[in-house]
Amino acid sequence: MSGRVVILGGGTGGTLVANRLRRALPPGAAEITVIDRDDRHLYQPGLLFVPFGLTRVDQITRPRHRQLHHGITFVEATVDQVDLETNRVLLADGATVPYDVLVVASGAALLPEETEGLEALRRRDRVFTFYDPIGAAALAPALAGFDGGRLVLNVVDMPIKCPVAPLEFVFLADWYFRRRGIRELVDLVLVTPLDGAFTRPVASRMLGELLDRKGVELVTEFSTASVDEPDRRLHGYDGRTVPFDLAVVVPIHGGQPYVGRSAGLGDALGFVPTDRHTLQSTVRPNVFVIGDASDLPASKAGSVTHFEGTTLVENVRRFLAGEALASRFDGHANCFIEAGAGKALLIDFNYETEPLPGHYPLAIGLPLLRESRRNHLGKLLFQWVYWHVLLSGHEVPGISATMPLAGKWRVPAA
């Protein structure tokens, strides 16, 4: 067993895969190279807290190369394209990197240019996003100076990174303005292309009820055609409009630019077609995909990437050894949903089973689909787990890559 393993992306997926492979393979069995355009590893879940003054971007950013184990090569460079025919990665500076196995772990990209009017994100006057570090930092003073009016959170289209983050934002905004004593002066509105608060029926109903209790208006099945900053309105393709005084927008997501420049690698959105159980790409047998870069019908969330890592690393090892691949990934995802006031919810689901109430991972574990102080503390603790356990390639104690059914209650969807 030997080979050159090249990993495109030094974020969550690329880092944990590189570190797990380093530990799983015998010494000298593989040359592992991670390529990324910069040396700044961002803890993306922390961006949610930046606009509310609960953290700063510099507090959730660390050097990428320092998260990688000894023996892994880190290359700071921009990928121009992947040549699937010759098994080479072409870099923007003209250099080439050959591979025997390629792991695409470069995540999703924000595409504000796909929506008319979202050039307003660059001005940061009345239209913001918290989905990138610059936008999240700019939103903090905007919220601090917002003394009343309509604050609209708009998800332009799906899929997006961390699908629960828009819900978390409006829940935290409710808490934030209550703490400032001006909640009655603020109309909070969540505008989504979904037909409810979430993608799965039981969770959608329960989260919708929580939005209602917190006084957040929910506008559903809204397909955003344009964002009119001068007129302060969202315009939908169906003719509906939503007025705002301050808009927080989650732009359309797509694959990284190099995917579109790489013949045969990506689909129309720039995501890489991937087998939903083996995580081997369907474009070439020696290409594997992890995290947000894939076209899998799973949440684009860090927990999914963590659970995918177990199957992907095993299958890269098997591929190098000429063995049959394992079909083990079940779409497992779990997410803490910050609800404000020191409480959070937790959801746990996979391809086949939607988020259900109960407890996780066992009947005496953390409460599911219910506000809890323990869940909030769990979300805060996860940042430490992320840097010290997950990225280093270790399993989180008591947490299986396969979704457990123990502790969950079956309830009717309607």
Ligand SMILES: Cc1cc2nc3c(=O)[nH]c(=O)nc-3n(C[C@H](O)[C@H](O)[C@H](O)COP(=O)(O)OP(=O)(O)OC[C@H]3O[C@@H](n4cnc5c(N)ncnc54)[C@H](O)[C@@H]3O)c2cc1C
Contents of the next structure:
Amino acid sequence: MSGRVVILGGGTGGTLVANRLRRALPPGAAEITVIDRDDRHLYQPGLLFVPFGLTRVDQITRPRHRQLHHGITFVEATVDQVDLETNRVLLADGATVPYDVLVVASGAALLPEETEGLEALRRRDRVFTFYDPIGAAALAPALAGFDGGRLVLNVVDMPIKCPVAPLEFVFLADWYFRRRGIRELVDLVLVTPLDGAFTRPVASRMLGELLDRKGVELVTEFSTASVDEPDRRLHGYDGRTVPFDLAVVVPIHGGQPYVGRSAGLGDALGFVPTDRHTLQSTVRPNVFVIGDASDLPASKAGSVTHFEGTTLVENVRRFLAGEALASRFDGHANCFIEAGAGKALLIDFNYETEPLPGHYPLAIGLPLLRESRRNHLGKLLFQWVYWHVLLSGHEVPGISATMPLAGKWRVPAA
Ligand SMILES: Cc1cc2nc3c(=O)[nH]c(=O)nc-3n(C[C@H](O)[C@H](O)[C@H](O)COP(=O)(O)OP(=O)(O)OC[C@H]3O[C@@H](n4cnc5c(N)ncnc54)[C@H](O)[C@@H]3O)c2cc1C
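Please give the corresponding structure for the form predicted together with the ligand, as opposed to the form predicted alone shown earlier.
Below is the whole assembly, all chains and molecules, this chain first.
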């Protein structure tokens, strides 16, 4: 067993896979190289808190190379394309990197240019996003100066990273304006392409009720055609319009541009077709995919990326050893949902089982789909776990990569 393992992207997935492979493979069995376009690893869940002044971008960013263990080569360069025929990665500076096994871990890209009017994001006047560090930082003074009116959160289209983050934003906005004593002067509106607050029925109903209790208006099945900043309106393809004074927009997501330039690697959206249980790509046997870069019907979330790591590392090891791959990944996802006022909810689900109430990971664990202080503490603690346990590739004690059923209650969907 020996080989050159090249990992494209040194974010959540690329870092944890590199560190786990370093330990899983016998010494000298593989050269592991991670390629990323910059040396700034951003804890993306922290972006949610930046607009509310609860953290700053520099407090959630660390040097990328420092998260990689000894014996892993870090290359700071932009990937221009992958040549699947010759097993080589072409870099923007003209260099080439040959591989025996390729791990695509380059995440998802924000594509505001796909929506008419979203160039307004660059002006940072009345239209913002918190999905990138510059936008999140610019939104903080805009929120601080907002003294009343319609604050509209618009998800342009699915899939997006962390599908619960828009809900968290409006829950935190409710708390934030209450704390400033001007909640009654602010109309909070969540505009979504979904037919409810979330993708799956039980969670959608329970989260919809929570939006209602917090006085957040929910506009569903809204397919955004354009964002008109001068006229302060979202326009839908069906002719509906939604007025705003301040719009916070989650742009369309796609794969990274280099995927589109790499013949045979991606689908029409730039995501890489991937086997849902082995995490081997369906484009080449020696290409594996982790995290947001795949076309899997799982959430684009750090937790999913983390759970995928277990199966992916085992399968890269098996592939190099000429063994059959393990079909273990079950779509497991879990997310804390910050609800404001020091409380959060937790959801846990997989391909087959929707988020259900109960407890996690066992019958006496954290409450599921219910606001609690313990969940909020879990959300805060998670940043420490991310830097010290998850990225370094260790198992989180008590948390299994496959979804536990113990502790979950079956409830009627209606
Ligand atoms: C606002 C927000 C809140 C979130 N909250 C949560 C949460 O609460 N819980 C949760 O589980 N998840 C959350 N997420 C999602 C989570 O951060 C991502 O799902 C996770 O980081 C995906 O990991 P990844 O490795 O696939 O991609 P990333 O971590 O995004 O890494 C991709 C890497 O690829 C690099 N790259 C891309 N293109 C190139 C190129 N051409 N050349 C070189 N390098 C390249 C990038 O620089 C990047 O470092 C949130 C995301 C956002 C935006």
